[in-house]
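As structure tokens, one chain now follows by itself in the form predicted alone.
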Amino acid sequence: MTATGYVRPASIAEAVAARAAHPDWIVLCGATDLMVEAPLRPAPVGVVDVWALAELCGIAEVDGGAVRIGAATPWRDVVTSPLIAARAPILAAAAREIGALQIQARGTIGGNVGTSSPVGDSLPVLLALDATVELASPRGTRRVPYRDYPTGYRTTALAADELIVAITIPAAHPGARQLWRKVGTRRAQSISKIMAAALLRVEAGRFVEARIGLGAVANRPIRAAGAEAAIVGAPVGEATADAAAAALAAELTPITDVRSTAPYRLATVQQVVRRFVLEASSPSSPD
């Protein structure tokens, strides 16, 4: 594969300027879903290179306890930081999952996010945690959260000059459970079938909040936005998580693809998403 045009920003300022001159050529970072979709796509017509670019880089503490991973972080550094090992383990979970060590030392977080595969493992998490996604462009700098960026399949709210800047995870209670699971062929370096990520908290023997991201279940990661309504207010136990499952049966449509049916997909999450209830439900559960 080869490129009329390359260039290699030596900091965001240019990255942002180069995008904005050269909307039709690609941005590439790790490079892992680029390599393998290259022998079924024309060469690009030009490329930024942003692999490595200092400034977008990095696992931070900011404001209010939040969390913010520049979007350039390889895989690897998110799963060995202690910080999202702290305030976002089911982000740690889900990056384990993702390829083999290679893989995980090339690919990144701001390349998932723009990709945007429904079956992407880390962006379920990322819905579950309520992040947003910082997009910088000759206009300035803005903030979408993640449950809005995903429009379609592999489409997102991405302007045509923005670039991806940064994942921003908000603090969460220190109450909330946490949870995440992938359902695939094997064990290790599988595509989902399919993928739940939860951040579940109770009080008083009630939740009070509940979110939920779903992947390969739909045309992009989704909120179980009807799930979350049947946990919320409810009392701990089987019973909500009965309910939570009845709720994904009406939301949900699922295909049938060459890795998995849509029965098995929706029992699958159904079953997954229950768990979660009464897991958050035992005694063991932070409240």
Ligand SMILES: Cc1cc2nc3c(=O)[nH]c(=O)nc-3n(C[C@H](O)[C@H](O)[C@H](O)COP(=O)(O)OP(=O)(O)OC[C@H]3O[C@@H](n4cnc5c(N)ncnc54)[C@H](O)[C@@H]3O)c2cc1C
Contents of the next structure:
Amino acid sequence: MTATGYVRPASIAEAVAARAAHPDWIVLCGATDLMVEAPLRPAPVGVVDVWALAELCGIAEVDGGAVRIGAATPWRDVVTSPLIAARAPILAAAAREIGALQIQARGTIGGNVGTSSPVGDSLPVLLALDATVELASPRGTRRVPYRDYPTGYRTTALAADELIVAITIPAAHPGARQLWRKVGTRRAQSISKIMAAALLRVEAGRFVEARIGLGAVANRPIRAAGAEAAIVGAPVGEATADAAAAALAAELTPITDVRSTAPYRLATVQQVVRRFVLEASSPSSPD
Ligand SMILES: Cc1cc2nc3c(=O)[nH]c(=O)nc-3n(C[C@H](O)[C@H](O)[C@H](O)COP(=O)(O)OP(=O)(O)OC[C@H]3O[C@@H](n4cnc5c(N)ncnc54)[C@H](O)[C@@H]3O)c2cc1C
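Can I get the form predicted together with the ligand as well, since the one above is the form predicted alone?
Everything in the complex follows now, all chains and molecules, and the chain you saw is the first one.
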């Protein structure tokens, strides 16, 4: 990657100004996606380098129980954060399976959101946890619900002059169960065949809340709206697990590619979501 322009801003304000002054430059953070893609693209005109920009790093509690994660926070910090372990354990679980230790030391949550690949491992988790993306530009700051952020294959709601500043995860109900599963060829350095994340809550033997985020089964990370509808209001147990699996068959049309086949993807997602429902149905789960 050879760029003719380079700036390393010292603040979000400087980064936003650089973005506005150079709309044809790229934003670079950990570079673990950009360097892989570099040989396949023309060299960028210039680079706004936000790696380790202090204002974009860190994990903190905000607004009475929500967790705000700076866009330039590397996965290693997500994995080791006690706050994430307590509030968003499935984000830590997903982060632990991204690449291997070297990638987790360098790759960031903002970069995963920025690339917006259908196989970005954190993205189904952000859907299940109903996260919000904070974006900054010369027009100010706006907050976009993550479910509205991916708009197509690697396209997003990010405007050309915007910077991803942070991801915020709202406080979940204390009785909610968080579940995560990545299926790949290995436990590390493996791009997902499918991944699924869920937040499920049971009260008095019935599901009262269900959000299911899926990856690698569509051109973008998606919520499984049909399966969620089959679960909410239904009693715990096998029949609801079967209904959720049937709803997935009706709503998903995964593709066959180098990593997996469409039938395998559908069958595996059905199996994983079935297990989520049964796990959340078990008496040991908080309800
Ligand atoms: C060997 C290897 C293994 C990998 N394994 C996995 C895996 O298992 N799971 C997985 O999900 N990913 C994996 N990845 C991909 C990558 O590590 C992640 O997507 C990572 O989170 C990207 O973060 P980054 O900071 O390196 O992004 P960068 O490469 O710096 O940027 C990625 C994109 O986001 C944009 N961007 C970054 N920050 C901002 C910002 N603040 N504002 C606006 N735009 C921004 C950039 O312009 C670029 O388009 C792997 C990569 C490699 C090389």
